[in-house]
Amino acid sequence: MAAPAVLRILTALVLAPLLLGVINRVKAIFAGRQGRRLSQPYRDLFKLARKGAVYSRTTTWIFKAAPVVSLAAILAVLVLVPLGPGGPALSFTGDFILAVYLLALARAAVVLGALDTGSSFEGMGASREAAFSALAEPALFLCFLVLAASTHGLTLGVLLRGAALSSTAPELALAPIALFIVLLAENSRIPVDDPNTHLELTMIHEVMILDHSGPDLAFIEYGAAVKLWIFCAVLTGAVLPPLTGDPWLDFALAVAGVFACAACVGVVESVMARLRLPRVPKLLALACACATIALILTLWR
């Protein structure tokens, strides 16, 4: 594994909590409050790590291993989404296939974690989760396939060199917005879900983890950070190709664009409400729609 490589892997695993503090400080701006620290996700972990997990004398193994299982496979992922210039630190044609596969083992096994509870209040987050997946995945591998059709490549060192914005080819702009849809849906996020919620009409994501306590929920909130550093990794990829030829200031302007991703994030969070349930599968069947007539459009040309 190259030493650049290496340094990508380090720095999504040390700053990704903070994008969840960056979220946080873009909506208190909004509301006109002082907000949290930018740190307070990583005391959070701290806390968390230092306490002890209480288990149900309900729940079998399942339940003890689908914190682990979750983060692992997000980490994988990891290994194989580039961020800035360079490729990732390891690439094979058709990686783009396994790394959306490891994104829906991390979410199966949060699932089945939930269901082994044996609570019917989580496995109502959990059909939640898995019906609005069922949508979010086709939209994300349509995303990857305009890239590729647009890039004539077959792995994600390819696939996220840029193409929407150094093409001049107006409708990959489409693909974009698709992947912004995907994150806020794949990562819980504003109008899907309200990952500060704890109402049972709304809840989703949190819904399955009420459960789990200590290391285990750590290991999932450090996860899901992981998870969203990634996807905004996927979108500041898919539009922002190296600008200056200067391999470390075109990494930094990567990091400042995944960062600049989790304000967005923050902003749609601030001025829109949570959807109906009922609508949320509209929003993602519009995710689909842009990134079919992109690709339409990709191959016409």
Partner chain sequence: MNVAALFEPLMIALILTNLALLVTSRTGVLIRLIAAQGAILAFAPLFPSSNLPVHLALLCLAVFAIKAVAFPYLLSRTLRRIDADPLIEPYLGANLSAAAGIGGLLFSLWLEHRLPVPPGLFAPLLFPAALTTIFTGLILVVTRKNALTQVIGYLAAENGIFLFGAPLSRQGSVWLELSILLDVFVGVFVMGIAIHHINKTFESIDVDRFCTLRD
The other form holds:
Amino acid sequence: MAAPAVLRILTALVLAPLLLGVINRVKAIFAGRQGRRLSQPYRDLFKLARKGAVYSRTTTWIFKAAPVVSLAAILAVLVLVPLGPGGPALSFTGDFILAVYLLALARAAVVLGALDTGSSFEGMGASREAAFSALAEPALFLCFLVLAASTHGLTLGVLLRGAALSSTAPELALAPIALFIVLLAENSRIPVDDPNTHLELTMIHEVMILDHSGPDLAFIEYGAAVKLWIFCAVLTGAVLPPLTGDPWLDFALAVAGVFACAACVGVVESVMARLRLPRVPKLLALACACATIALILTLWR
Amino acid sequence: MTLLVLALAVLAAGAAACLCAGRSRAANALGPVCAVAGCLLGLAATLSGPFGQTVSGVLPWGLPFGSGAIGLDALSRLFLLPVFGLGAACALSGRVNLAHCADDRNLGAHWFFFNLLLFSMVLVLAARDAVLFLVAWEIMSLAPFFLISFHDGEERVREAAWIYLVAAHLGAIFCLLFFLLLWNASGETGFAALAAASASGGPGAASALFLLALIGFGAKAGIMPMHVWLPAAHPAAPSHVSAFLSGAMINAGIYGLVRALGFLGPAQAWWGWLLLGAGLVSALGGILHALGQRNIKRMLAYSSVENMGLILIGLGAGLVGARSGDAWLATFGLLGAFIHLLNHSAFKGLLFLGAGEVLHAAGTVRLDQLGGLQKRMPRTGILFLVGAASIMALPPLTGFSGELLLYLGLAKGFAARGLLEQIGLLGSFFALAAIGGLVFVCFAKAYGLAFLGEPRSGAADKARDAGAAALWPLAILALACLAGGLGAPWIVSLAAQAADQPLTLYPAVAAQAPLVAGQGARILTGVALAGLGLFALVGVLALLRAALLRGRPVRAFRTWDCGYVAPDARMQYSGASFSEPVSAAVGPSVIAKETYVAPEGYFPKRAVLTVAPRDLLETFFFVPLFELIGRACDQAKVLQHGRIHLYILYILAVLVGLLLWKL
Amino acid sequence: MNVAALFEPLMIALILTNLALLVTSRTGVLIRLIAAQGAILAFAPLFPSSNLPVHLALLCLAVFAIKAVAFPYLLSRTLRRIDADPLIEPYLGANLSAAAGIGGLLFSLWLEHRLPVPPGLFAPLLFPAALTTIFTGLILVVTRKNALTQVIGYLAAENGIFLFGAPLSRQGSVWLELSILLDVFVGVFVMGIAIHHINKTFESIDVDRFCTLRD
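Any chance you could show the form predicted together with the partner chain after that form predicted alone?
Whole complex next, starting from this chain.
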């Protein structure tokens, strides 16, 4: 018996903030520090949830709705994304398109919330987020197309059965590489964006949520963690096929894969510097180019 | 059929009555009432009885060369829906917004042409005879000229109206030629006879006819490079007119193209690819140009070019699929095109009417002078937001369903036959994704800069919502946007019946089409379910948020200013700065022309940066072309010198020349 | 592990080095990439069978020594000596170059499908990889301003030609191969000296400046 869909969703809901803890721990190890506790993201979230809120006088209900809508959209994507053996809770042909557009909905909410404050910094973040996601989205779709061309399926459940490792075609290894770049860009990690920077001018995601506080900020932070989980799960699904045949063991392996992705993110963040902003589109174009080569060779086969 | 004739009669009567009412105040009541009554009758005619049923009749009205044959089938009904729906909404909105200029403008003439436009559009879509079609087409092309030039005191408006007129007639020449050639081949003007005749011609003749149709009808639809009239005409016209032109009239170009394809017999392989390519160029070019705009109505006009491009992508994919026997691609391409067409009518109408409200309240639609309108015009704001979210194709609103079907059709490109075909289809999928991303930037900018933040001018600060009478036409369209998303499975069934018509030429595909359409309906049911789930999730989270905040201190304060002590509204991100990252990534010269004078020296005096949006094709193709034509015409003035005896010599020379040629 | 199974990853790695050649913006990286490409090519004659005659091993070693070690060393020495701008100034931006390269790959795949090549002559992916490499070299030559980058472009194009010859190497046409290599070696040698002189004369290796010589 495969792990029921509810269990998988619960796993994601519970463990998502831990990914941030893992990334931080990996970075700390690289820097020779002891690092924060792995549970620190949970503590932050609980702290924020118990606080009051401050709202700018410029803002309207858009600002207050933004965290709710964005978190709701991200949670809805979670229902569509499989992890390990057994399909996702809701599956139909083309569900990957819905997933990508739900992520766009989440992004739209945050971007509009940022513009609602009337701050030039938050406008700047919104503009960058919108522009870079406009480039990351096609790259993500290209990765899905590669998987679709190799698995001949159009549902996430079929696409994410570990094509890269289960197939002998070497070009499929390029899709996860492109997917990883998209993961970094969409989740505001180095080298695209630095989640720990302290200068507003250089931020993308963090600068958009400067004015959010209390439970609203908790919603957004939690949503970001779940989004990271989703991308890690997609990457794991693209790489890792069910290896053992035992559904529970495979599920555990898939969860381990998700954390391995987070560890990779931590490694990248430790060894790379942030790119200058004009170079970010080039990075995403490189992801597109990798995925395109993979697509062409997959089709040629 | 009777209902449709009745609707036509009401519209014609309305037009006549408005003409009689003239400048009197009654015109502003009579015109909209007749238009709405005609539209409601028309909607009843369209939706009563089975959608796919073909009925026909003859108007009791003789035409030279042709007959008054009219008819209704699923295709006509599908295209009539936005005409009637949007027509009614625009008439209602126009009534309110024109009321203040009832004294100094001839509203009777305005409503005469509005009713005439509705009348001619219905006739275009119902005509089953080439002559009737062309007459109606000509009226439909002429009426907007007078509607666009409503504020004819302004130079800019007069110029826009002329650009429209020239573009419309250049297109009309190709349509005329198309039908003349067909008529020549068949000897009859009925649509059925035309279809039979063109099948007898060779492939070369069919291809020539196809190109004529593409250019002629493409000009009406605003396909690049024949799009230049849209960004000129829409900002100049009153908003309810732009809404109708953009949401309903340009659809007639698509309708003409689909009908024409029906006449031409089974397509040749390259037709579909040409449509697909033209669609991609239009969509990408349209949205890139839209991104650079800072006038909301110009931006919406370019966005119409983009959306017509998307529809053309669907038609092209449908044709490619039909031709190669790929039922999946054919059905989803056509369904995607048709559903996106309906969606576009709903959200583009809504957005133009919303922009009209902004124009009315703030006196401008320039993004750099707006801002903070959500606080000042909350109802218009939320309606505009629904339109913007729909056009961004955010689920669960309506824009998503059409694009999803387009994506789905193209996504199975890996199953196509040759490598190049596969790459062509999947490459289009990729382009569609890129276009989606750019639309996101464009409309986040449109809504975000106009409605959020602080007002950038005093006029924007003083803007207030109009009364309910002005807003409920918008509310209807916003509801349509919501219903279109959740009720997409039903709309698929309508569009599937309309898609049968172009597929009749490909029986093998047509046999499988209902199955694929059923699959599409099931997929959209899944999407609608996910949408409902999303609403529930939003509700639950909103309750959670309220519970968390209960009993906690909630304060209002100023926006975090990053330590700067004197922030003001002018420091906010402007239109040009918002699109700068995209423009830097795609190449700045594509979106706008920048001139930059850098500050120099230790005590710099003057530094200038201007970013002016421009139209690449207009700047580098049409303006030089028309200048060239103008110069050539100047040269021809040598012949026109005013000496009468030389003119007579010309006549003589021509006569002798003709004689010699025929001997 | 079947040796032939390693051939396709090798070819894909080659295609990737091409892509990297097109998008990189630093001359130093370019030289390292062309060295990597040379190293990959040195393995190409070993396929498709797993037995290894001595002359083949020697050929591979020679190719490796020349393409992966000697050329890059010469190039980087030149780069150091002439003190050139480490950044490449392209006529065609990185993204468009990459798109052109991908177009080249697509074209080669299509051409392979259309050309009446005797079946079994080329291992799978060899033909497109080789042709793409030639295209990449040509794109580099055409769209880059720096003379050093152009030399690297010539090298990449030559790599492609070499790959075409690789299947023939088993039939004893080693001499032909070596003569090609020698030609190029001399070519590069001359080029290196020429660049040196151009640099001395014009204090730049920007080929735009050659335009002043046309009268």
